[in-house]
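Next comes just one chain, in structure tokens: the form predicted on its own.
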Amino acid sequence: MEALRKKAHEIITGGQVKVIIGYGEGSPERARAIFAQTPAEVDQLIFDQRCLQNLAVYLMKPEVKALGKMAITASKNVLRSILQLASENQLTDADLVVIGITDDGGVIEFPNLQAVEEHIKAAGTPAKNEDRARIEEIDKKPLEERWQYWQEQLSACVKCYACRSACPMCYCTRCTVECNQPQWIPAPSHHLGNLEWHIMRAMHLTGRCIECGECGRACPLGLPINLLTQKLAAEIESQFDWQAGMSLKVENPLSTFKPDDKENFIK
């Protein structure tokens, strides 16, 4: 903790950044996020085992771009979103400082974002979490049970979108639940509408989602919605070996063609 507010101090007192957006007291349970303009508010700063808010969410916020150039306090999977925002063009190395935090609580300041994706790439493919297994077991289930736990689980969805503000892919400024000439989607939190919602939301994410499992955490009800976005990123894992957030490079297997594609989805 002290090695990554020494780091925020450099970068605060000597003017690279007007704000760092970290971590900071939260309640007993989990962090919040803080925004430090100040060596006082730099010292606020903290980073344990609370720290999994993606902090990546407010670097597309236009709040958050008014107060100046940033720095971000990054774990991998806020690493991961960074690479894959810059790979959607939505970050350049003009924008930001990013502040890597290691597994073993080393930090380090990277240069650009070719040194994170490199830093990235190291580290390894990203080892399977506790969802994929959670989606192996669902899919274990014959269809029918399928079907009915998922229209079971969406049915107590209120819509208040929490997971769309928690996701740092969600950053169109105009979603498609808002537009109402046409209505794509019902606004009505009802058995369709919920559904509609969260397979529009699930297929936004194809082959951008980087696995944070923010939006499940984000839920007041508690509902496993990440593991949908989650089950069509192991889906693409599988059919066309990507993985998000591991690559400057814009090579989405659902908005990319190539000869060589397989075409066995093809019946």
Second form
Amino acid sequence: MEALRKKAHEIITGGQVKVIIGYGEGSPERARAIFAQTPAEVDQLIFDQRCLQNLAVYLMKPEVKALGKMAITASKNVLRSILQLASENQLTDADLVVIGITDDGGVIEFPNLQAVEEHIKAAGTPAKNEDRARIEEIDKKPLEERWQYWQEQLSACVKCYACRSACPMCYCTRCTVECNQPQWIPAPSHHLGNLEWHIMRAMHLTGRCIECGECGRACPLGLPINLLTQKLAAEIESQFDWQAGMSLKVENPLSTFKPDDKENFIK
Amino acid sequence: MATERKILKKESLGPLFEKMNAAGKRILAPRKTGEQIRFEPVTSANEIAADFVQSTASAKWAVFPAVEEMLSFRSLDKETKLEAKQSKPQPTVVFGIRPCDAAAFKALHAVFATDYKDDLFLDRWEQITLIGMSCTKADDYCFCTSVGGNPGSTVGSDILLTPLANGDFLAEILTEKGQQLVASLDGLFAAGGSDIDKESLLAKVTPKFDAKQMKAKMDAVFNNEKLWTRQSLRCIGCGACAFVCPSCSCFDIQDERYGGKGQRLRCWDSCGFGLFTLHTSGHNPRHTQAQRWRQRLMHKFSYGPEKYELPGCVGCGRCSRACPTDMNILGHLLEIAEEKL
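Would you generate the structure of this protein in the form predicted in complex with its partner chain, following the form predicted on its own above?
Let us now look at the entire complex, which starts with that chain.
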């Protein structure tokens, strides 16, 4: 934590950035995002196992951008989000300073986004986490049961769109669900509306989801909707040998044709 | 009417549910699914979640569903035929609702019945009986005592149960609806309870602010852009707070047409969404999250109390617990109280 604050002080007092997006103390047992703009605020920066929110979402928020050049304290999920956003032309080196944080709170300095890419590539693909295990468990169920499982889960959705708002990759200023001429997705949170919304959300994130699980964490009703996007991320990995947020290269597998694509679904 | 006290034995809980079922009543009660507690239809007392501070989602949908048909329409040659909603709501008992949530039903009633009398709401309202359950524990997010409530408040409930140490319940019968329900459940409620010190059984929730002073302060800081911007920087503009809130009442109207027929639907909406105030022209009078956050607080703590003389927030703490970015409403309110003018 000291290394983090030292680095943060350096770039705030040196005038390199106007604001540092990081974590601070929150409600009891919680950490929350803070936006440090002064040395006193920098002293409130923390990093520990409570700091789970994917802060990259704030890199796209107009009110945060309006504060001036940003720095962000970045765990691995945030680093991968930054790479994905940069590959989609949403971020450049001019926009931000990245302060990498290791799981034990150490600091990794990145001179530019290229260095972030090199670091992430060297660090390798993330280990198969417990979410992947849950997905495998659901996959083992017969089709009917799986359908039943998702029907039940999604029927509780009230369309508060916390999943969308919390996701760094959901940065569209006008979401498909808000287009009403034609009305692609039913707006109400009834059966069909919920089903179509969650399918659409998962499809729009296919090949782009960095599997941080923030959508599931954000859901006020605890619906495991992150498993939908993560399932598709696993599919993309197996079909196209591709993981989002590992590279600065613009190469979305679902919109890029390669002669050596497996295409084994056509058989 | 004067409050009447009785005792509901713990062994009477099962028969209570059986008799209500037999009488054709739908019972909504807190049920646990995974880590979540939601008000859902139940048929037996065994299904009810025990030992929790507050349900994840409120029981608001019993009178104000997330999606509700207002009318249906059919196109016939050149004319469109409208049909009012046909089905009438089923008699419903909400069991185990917290006193804060019962108070929120009153706040909702004020919105839907003060100027325009909203039949959709009132039809449900007439069919509903609230059996409240006093709180024996609270957490850091609770602040009912700062907005006119308390862990054993009778406001809004038709019957209020307070758990006793031996597992039985002190029952306070508060309204005619409550009386009718008790009468229909012959003999389940036993005499007694007049000598019970109810206060000693309740959770302790220390008042954190005075609602009247808060309103005055909020009106005074209305133009303090820095304050609203600072507070709302971490808000990501989702509707989680509004959709778990027991007193939020905003809705959107959507027409859904499939072929020549369709329905007009009323759907929950939230002032936290940018789309909420977006005009067709593209102009948005609340174009920043700061303005939307201010609206949320002003509506609950200034405009609502001014118009209805009722608190617009009941201090249930759900929005703070649910918020993915830890927008702790009590924390923000206390900061506003401290703000220098």
